[in-house]
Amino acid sequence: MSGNKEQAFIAVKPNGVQRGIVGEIIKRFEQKGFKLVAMRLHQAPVDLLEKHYCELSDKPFYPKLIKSMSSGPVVAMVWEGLNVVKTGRVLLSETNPADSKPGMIRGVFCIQTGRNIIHGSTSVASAQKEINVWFKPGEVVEYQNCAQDWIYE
């Protein structure tokens, strides 16, 4: 997808959910600009997280990893916006959060690499084929932001 239409899937993972902590990423999304199209509040199971993170399968923090992301549930979104997925990705700062800007997502609720709270697409690609794993065909929703006037030009 191209301009505004973009998708980027973002999770808060079960850590995130049990901190009591969504609320306040959803609000930095929504503060930016980001349109959300679709939620879920999800108990994954292990066959879709191994699907979601099969690049991943050969690190040696994989199935710690998996156990993690099957320990609690997990809110599943996307959002939508120009450039969603690289501003995304500078919401939430670096992966380990010790390398984090200050007051970025990870930056301000993390400590540990192991327990970064939240997970965000990479690429446009890896979004498309994210939201596909977590998402039916439907459950994505098209609708117009009567704020969008008053986001972009």
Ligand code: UDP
The other form holds:
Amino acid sequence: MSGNKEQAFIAVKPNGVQRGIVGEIIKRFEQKGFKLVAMRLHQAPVDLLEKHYCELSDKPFYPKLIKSMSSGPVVAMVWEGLNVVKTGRVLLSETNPADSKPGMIRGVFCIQTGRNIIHGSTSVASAQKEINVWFKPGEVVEYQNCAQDWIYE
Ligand code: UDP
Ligand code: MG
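Rather than the form predicted on its own that you just supplied, could I have the structure of the form predicted in complex with uridine-5'-diphosphate?
Okay, now the whole complex, with that chain kicking things off.
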């Protein structure tokens, strides 16, 4: 996989969908120059969410996390581009919105950790795992972005 083909799993959580922030989040990844390669509005079943958050199953906040993630539909997405996992986390900023860098998504659109509106993969390996949890083979689309040469040197 070439550097520009790195993929991140990004999801607008149910409270981000309910609050009408989906467009704002998509806009930030689009305007950065990343390429949208998969997207689905999905009422996630609990077993899918348990796979997605399996590393956190022993945390005290895990039950309420699963409950809030299943409280309504999620917008599940895959974004592609150079260092998209690391840069995606910069765009999201800190888990606790109170610690978010100025202007970044969790700093601008939310207040509390348990209502932080967006998920983003933390490593290339976890991104691949998450993409496989949320999308079937073939649902992640390969296509040429006409702006490619205006984004990358
Ligand atoms: N979370 C929470 N309380 C905590 C830590 C995390 O409710 O003390 C929730 C929060 O919604 C967070 C999610 O659990 O986004 C997953 O936690 P993680 O540490 O992976 O943070 P993230 O990668 O989402 O920044
Ligand atoms: Mg995480």
